[in-house]
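Encoded as structure tokens, the following chain is the form predicted on its own, with no partner shown.
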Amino acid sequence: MIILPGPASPNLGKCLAAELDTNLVPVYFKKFPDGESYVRIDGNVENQEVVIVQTTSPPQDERLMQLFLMSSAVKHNGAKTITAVLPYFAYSRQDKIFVPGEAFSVKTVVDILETCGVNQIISINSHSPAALSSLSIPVTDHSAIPLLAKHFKKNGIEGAVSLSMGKKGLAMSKEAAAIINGECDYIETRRDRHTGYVDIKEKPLRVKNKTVIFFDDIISSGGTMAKAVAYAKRQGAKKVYAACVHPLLIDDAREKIINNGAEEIVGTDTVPSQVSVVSVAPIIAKALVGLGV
């Protein structure tokens, strides 16, 4: 196995190949003055099974390109497999056609990687995991709210309340309610389907004089959990710690949570950011090992 880090996941790249004590080949990359992205693979991969590491975040479409111009550079050099490791995976919310006429942009992205030879992908905490399964190539999910959890317990946080973002988030209060061996429950939340706008609805939580930790699998804008920490502080919560599996942060999201009463933000490197504390690269050397590569 031969890993190749994208220019969007040096670290993680690094990362991943010493968690499995395998070779790593560099990507040489550059823009050209008008934009356009230059990828060139700097060692062999014939006959190779190759695992691109590329998280596409924002910018998402540069990050996509260059991540097709990878794989296909490693598919035309003989590459024996190709799996792509997206921890973050961009338009992967455009789950379905909603509205007629409208791209379905999840499937447009997995068979354009499909054409340029990717045969597997690996993704983390993706918008919907059950709707992936019936793309063209296989796409296995992966949960990191356990790796989240164990930061906290690691850290003397232990015993805390564990809370997500609306009901269909409980799995994720649960499952790191399991880790920190404290209760776990919802913050109820409604979306305006014009808008898009979210709010909290009242709903008692017991959280007085408490420890509380919400966990989300994304922060994009931080509003809604900059409302969600707000609200916990006014039931009563004594701390309360806002944590993310895709730590986007976009703008000033960062201090619009810190400055509603969060004592810390803990994002992974799905996404580098200045709060991703916690590696991935354990769970997707898990996967791999798992599928046989």
The other form holds:
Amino acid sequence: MIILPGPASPNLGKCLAAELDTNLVPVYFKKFPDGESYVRIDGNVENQEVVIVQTTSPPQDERLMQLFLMSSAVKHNGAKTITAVLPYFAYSRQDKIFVPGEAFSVKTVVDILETCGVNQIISINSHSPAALSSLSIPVTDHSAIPLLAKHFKKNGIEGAVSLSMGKKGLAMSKEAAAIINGECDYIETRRDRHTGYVDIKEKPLRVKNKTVIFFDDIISSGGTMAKAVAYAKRQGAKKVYAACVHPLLIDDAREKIINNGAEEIVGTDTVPSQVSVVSVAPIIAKALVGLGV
Ligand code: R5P
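Alongside the form predicted on its own that was just displayed, please also present the structure of the form predicted in complex with ligand R5P.
First the chain shown before, then all remaining chains and molecules of the complex.
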């Protein structure tokens, strides 16, 4: 197996190669003055099982285009198989047609990847893994929540209360609580579909004088996390931490969360950022081994 680190995930690609004790093939990348992408594989991929690591966080379209170009170049150069690792899987939220006439975006992305020679996809905490099970090539999704929980445990924050956003996120706080050895619960959130405004519904939490960690898949604008942190503080929490798998942290998201009382924000390197202190390389390595790559 050889690893190709895409321009959006150079460090994660290196960590993965080290984790698997395998070779990296460099990719030369440039952008033309008109904005078009250029990609060149600088090594031999013939008859190799190639793993391309490219996150597709913002700017999603540019990073997807780079991934399409890398995949088709690898295919053209005779790779035996191609596995695309999309630590953050752009467009996975549009996993069905909600309103007649709109695009089935994630299907379109996967269809293009298949055309470019990709045999399978690995993603981390994508929006709705079940919805990805019927696409043209297999997609396997893995959770990085246990790694985030282990990070807190390692740093002495054991026995904290793990909280998630909404009941549908409860699986995440349960996963974390099993490692942190504390209670778990969720806060009631409601997002206005039109304005995107998030509201927190009153619900008593057993957090008085306790340390709390919120676990979420994504922090984007930071609005949800900032309100959740403020709510837990109002309910008497002593210290509140914010953890997420994909720290998109658009604009002033980080400041918003800290200004609302969070001690710290912890994220993974699915999206490189100032808070990406936990690497998902071990999960991806295990997934590749499990898939027999
Ligand atoms: C919602 O389904 C997700 O789990 C996140 O809570 C949400 O995407 C966060 O968005 P934002 O940071 O913009 O509030």
